[in-house]
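Only one chain is shown below, in structure tokens, and it's the form predicted on its own.
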Amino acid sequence: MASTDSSTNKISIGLLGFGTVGSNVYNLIKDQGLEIAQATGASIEIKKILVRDIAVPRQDAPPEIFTDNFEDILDDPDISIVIELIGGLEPAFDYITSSLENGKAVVTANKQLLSQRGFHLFKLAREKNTQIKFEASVAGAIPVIKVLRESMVAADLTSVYGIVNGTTNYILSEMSRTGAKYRDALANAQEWGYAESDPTEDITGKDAAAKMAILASIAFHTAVSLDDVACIGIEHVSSTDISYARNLDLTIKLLGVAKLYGNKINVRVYPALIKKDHPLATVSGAYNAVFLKGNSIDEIMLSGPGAGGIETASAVVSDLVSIIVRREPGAHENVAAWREMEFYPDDEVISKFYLRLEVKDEPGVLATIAKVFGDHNVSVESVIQKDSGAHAELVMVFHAVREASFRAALEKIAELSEVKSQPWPIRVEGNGNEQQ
């Protein structure tokens, strides 16, 4: 737990990492020190900062507070809170574990670590009567974790879904706004700092999957790990799909979806087409938005910046203030898996789909394809056919169907000699299927 010196009422902090987020956290604490003191009744100092190389000049902080030895932070009795911003599984896991074992409170933004080993750390924090906060691990500056842990205790939640990755939302927004191809939109996102030089975690959906594992665990009080979350990224979304979506009065977003089916849970990440009048359709750029739906609250939406160093730093400082104000751990610190829930199979989910196919431009092709779908009890809602030189392009939207049936039909479609492209379906949300 956070401890204070009774004579000076000063709290000392150890900061692990001084990259974009770490330096922003340092500057926020320095620049907003008076406001933080007024809110907490304590003055705060970052006493030590762990970096890989202390020889690298850094203008933001005095050189004497940097160290490359974690023990300088762990063994310092004055440091009562550790902020972990180095990312990755190791050595972050060891650092957080050691901090908690020594009774220090922890703030972290490490979604990958929490989604894979979080419940071990939550259990350890309870055993050591200290706190671990992680608001910055999901949705940037949006306080969705605080809302789930505190405000939604009696909401009887049934689903949590939305846009939880700012990078992919920026890319898809740019493709929709300008007609840019995927690669060009990605390069633009990297140029503006919304995407890493290696964007794999974001574009494959793994970043969003880690966040959904955390949100689902809190919302439904059951252990959900990263491995439990199936994810599909945006690599195969093309500017052509964006154009067809516009003609259908739809837009494409990468969604994270966690939903209860009776006493079972299903958690996934995938690109989805949504109606342009849906609130999520207007969430553009690097913004995030999360819907919370429950039997006691109907539905509420939380929205705000989801990517950026200063936004993440703001969430870190918010957690820091929460630790100091609370002083002693309470029920809201518990992220307990007090119930075990089975996972609802993806194959059993009822969904609508959009599908674009390149096919031979010859008589009977559409009838052949429609028959395959009919044989698998997949009903076509609408078809657009467009000639394209030697080939034709079919765009099909289907009625809601059991996903196993649709996938089985796709396997047969892919084997047809008339089909010249790999089928890449996109789910259609908000039209009477599982989300609504």
Ligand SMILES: NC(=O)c1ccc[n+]([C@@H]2O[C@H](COP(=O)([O-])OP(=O)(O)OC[C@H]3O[C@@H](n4cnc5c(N)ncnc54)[C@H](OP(=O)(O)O)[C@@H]3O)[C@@H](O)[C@H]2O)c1
Contents of the next structure:
Amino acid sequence: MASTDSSTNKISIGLLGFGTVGSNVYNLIKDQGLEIAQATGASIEIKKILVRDIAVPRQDAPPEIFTDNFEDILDDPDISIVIELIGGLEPAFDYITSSLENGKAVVTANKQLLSQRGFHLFKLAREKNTQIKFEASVAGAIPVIKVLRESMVAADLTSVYGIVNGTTNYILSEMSRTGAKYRDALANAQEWGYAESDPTEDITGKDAAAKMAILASIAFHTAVSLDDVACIGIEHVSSTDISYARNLDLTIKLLGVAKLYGNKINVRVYPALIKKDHPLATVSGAYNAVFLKGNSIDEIMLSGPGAGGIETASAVVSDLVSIIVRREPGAHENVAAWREMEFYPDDEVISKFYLRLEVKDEPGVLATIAKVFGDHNVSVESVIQKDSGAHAELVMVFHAVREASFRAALEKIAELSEVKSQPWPIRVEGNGNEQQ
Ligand SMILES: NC(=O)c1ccc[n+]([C@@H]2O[C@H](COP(=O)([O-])OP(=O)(O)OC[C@H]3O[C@@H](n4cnc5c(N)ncnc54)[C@H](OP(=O)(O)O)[C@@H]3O)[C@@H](O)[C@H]2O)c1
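The form predicted on its own done, now the form predicted together with the named molecule:
Below: every chain and molecule of the assembly, starting with the one above.
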């Protein structure tokens, strides 16, 4: 194999943040320098690292390359690429904007920022004839952005869906595997480092919604932001539901779904019951998996570690290599929302549902509830009735129904004096009944 002379081609980089991912990026570039040089024909040097406090001792890198002043990186003419790994909206947005305005290319893993202000940054990168790359912002080490932007150009995609949050997948997997209650599974995830001490972003579905906004934008070339993605988290998933689902040959996952309905798009995140033999059912623990469905490709599944310092760092370095080997930004180097699409209303989506209700244990209750559903054109596919001590329990699965009708029926059901629990329905996916 011909070796590349990288001695004359040096690329200097400014790294913003030296936390979990930042420190792994530094070490990966150091350890994989030869491989990167062979792939790019350049030697890469992390010239400066922005931290909040330079007095904190850090073992991995020499102290002289740390700075607490972003201008040291921005104003350094040698630095042509900035890697943003501080997270959050500000000052990350300001730092990325200034870097792009100065003609520097940017790599970021910041899904919250991209899902809220990404299109401003993509537009700026185009105007400045530079690049912004963000593979690590979705699904950790899985190269889904690159596949969507390059390999799927002619795939005529119709949907992108899957498991894009490792924390909730770990919690739901533990609940399914051990029968643990939600609170205990969350505490276990925190103990093992799979959930943050404040897990709100993950368990409410907001982290997955940010990733789905990014994936939908790339897949369908249209501007989808976090506010466009309705999300339901996993806080109301109970171990009782998981146990009933098991008897129905179903398992529970938090799914992100971006789907075309004609020329409209719908993007959502919600807990869903899927058949145990569906490939997503076997994706357990903190793993992620994304299905890409298109008229030219049928279906492709990508799966792997969805987070982790070294895994995410590997995706960051892959972006770095892409930037270096392609100095001329082409059409798919920067995201363009060249297609204007309307959103398909959630109410119009056709879904199957599972519902468990605690009801008064007395004659006629089932008939009363069935009548309310019937009045709203919601048809029951199966019912299991169980005595659960003080009350009876009804476990119902419904035929595919327009969501607005189902919600209207549920509102009436919740008002019935016979119903003793708040109804928390769960969608049932992949039975071939959903609207395509
Ligand atoms: N960890 C993962 O598995 C993962 C996976 C995918 C994507 N990401 C994304 O990667 C990014 C970094 O995540 P991380 O896990 O590495 O976070 P982290 O461990 O909290 O590291 C962030 C670092 O940035 C520093 N920082 C924050 N604000 C700063 C500022 N204004 N100036 C200088 N330094 C600043 C923090 O310093 P202090 O310690 O002083 O606050 C911290 O060292 C985030 O956007 C995250 O969403 C992470």
